[in-house]
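Single chain ahead, written as structure tokens, the form predicted alone.
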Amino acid sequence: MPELPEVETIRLGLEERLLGALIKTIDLRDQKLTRGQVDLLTIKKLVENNYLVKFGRCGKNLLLFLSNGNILFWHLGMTGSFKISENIEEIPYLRAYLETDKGYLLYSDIRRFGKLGVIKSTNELKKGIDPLGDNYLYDNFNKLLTSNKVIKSFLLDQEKISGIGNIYADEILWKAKILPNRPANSLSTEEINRLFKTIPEVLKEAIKHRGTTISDYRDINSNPGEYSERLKVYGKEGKPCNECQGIIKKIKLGGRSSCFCSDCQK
């Protein structure tokens, strides 16, 4: 699933490309994208003959401000990516388009579990405070880690913290020198200081290198993320750790893998 260096990449690359651009027509190829909250008419009447006058991110969820005041918000669930075109072609699970004067956008998604809407305010979305938001302060999430979950299923939790999947947590929790297991309200005040600060570096670094491709993600550009390439324990079970050279270990907590080293975290 493209998390949240995943989503800051495409913002990026779609403002570079469609900053100002006028929306002629959207147009869903499939309904469930809407999740049954909004019609096509709708949308149609909130959308078109509008200037996309910024692009957001908050959390996973990408932001498209319009000229009337509306946001049109994406989310890409587990496989959906987006491409610029001067033509609308027919890629592979085309599921929604919008049609500017710079080029058409296409959002193809393979198992469908995207979602789009209209909004008036971010504050719909109801997410939590955000990595690299204006609200990422200490005081604020130090009063989150009051709770026996484990840290591993914290970092998930997208009302508390949004923005961070499976990925970056591992990735996280392995630079902080955290196990996955630790209940969260278990962390000492050092733990909680190092975690604060490497959540940022982390997924700043990401994004830095166009975020992470495991399967499917792809930039607007149709180019894979190169962060892959740097990562340093997730899906490296059984093989050594670059800082120690002790064994890469899989667990599994609340129904997701979590790779980790023990010799490294604790």
The other form holds:
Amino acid sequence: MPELPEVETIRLGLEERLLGALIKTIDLRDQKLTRGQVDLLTIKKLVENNYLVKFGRCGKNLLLFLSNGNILFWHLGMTGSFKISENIEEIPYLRAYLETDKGYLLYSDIRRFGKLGVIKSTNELKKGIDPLGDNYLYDNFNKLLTSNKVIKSFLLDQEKISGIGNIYADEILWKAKILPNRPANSLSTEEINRLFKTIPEVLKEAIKHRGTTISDYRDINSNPGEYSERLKVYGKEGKPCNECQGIIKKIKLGGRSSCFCSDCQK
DNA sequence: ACGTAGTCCTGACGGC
DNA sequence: TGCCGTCAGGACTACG
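Since the one above is the form predicted alone, can you give the form predicted together with the DNA too?
What follows is the whole complex; the chain from before opens it.
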């Protein structure tokens, strides 16, 4: 579910509501959340009785910076979402929560693909270039496009560019007018330029509209994202393209469905 | 080094 | 109504 724009929307919401809050308790109801890398007692020791001094994001990871210098990273997987509440509400699929002096941060996750852990530095997260970060520079981007792997899979590879998921990969390629099955190293200079520019454009526009809701995604105030109304190709197979009236097609690439307009995209 | 398929989970939807 | 297959915003592993 949550790709970069959704995680960023959540980050902004948390900043508004929980910046400076004191964490009293962390509880994990689903032990799978840490993938066996840390036990609950250790997590508690590292996290409890700390202030939330900053909220960050790294690709699709949400980062909670603690006053003891540790960072709690939280990946929402496919269906993770947060809600802030005065009490522990027994919301469905509640998998973890933080009790703070500014309220409870409840985490629910239907499919249990979410993951969290405590790190000392963001270097510990495997990650590529964040398209909204300082390292997103043309030369760095260009250097990555050397393989013949299809461009759609390249965009989804978090170790190259981090934050793009299946929805935005399709939307970006449509806007950049590039077919999803083109080998990455076959792009012309002009196409690379277009792609380089389009990636942050689409992501920023989506953040402006507080992300995309297909079914599960909600921001921390339980509001759906409004970028769903602006999608041009994702989930639009069989419908006419906005731009040219051609019919949107759907194919599988790297095991993921990919929607595109074969007239607009070359 | 690459692509692909299987795996982890749970729920929704369509076809018969 | 019920059963079954397929699919879903992600990402890891194993295999060829």
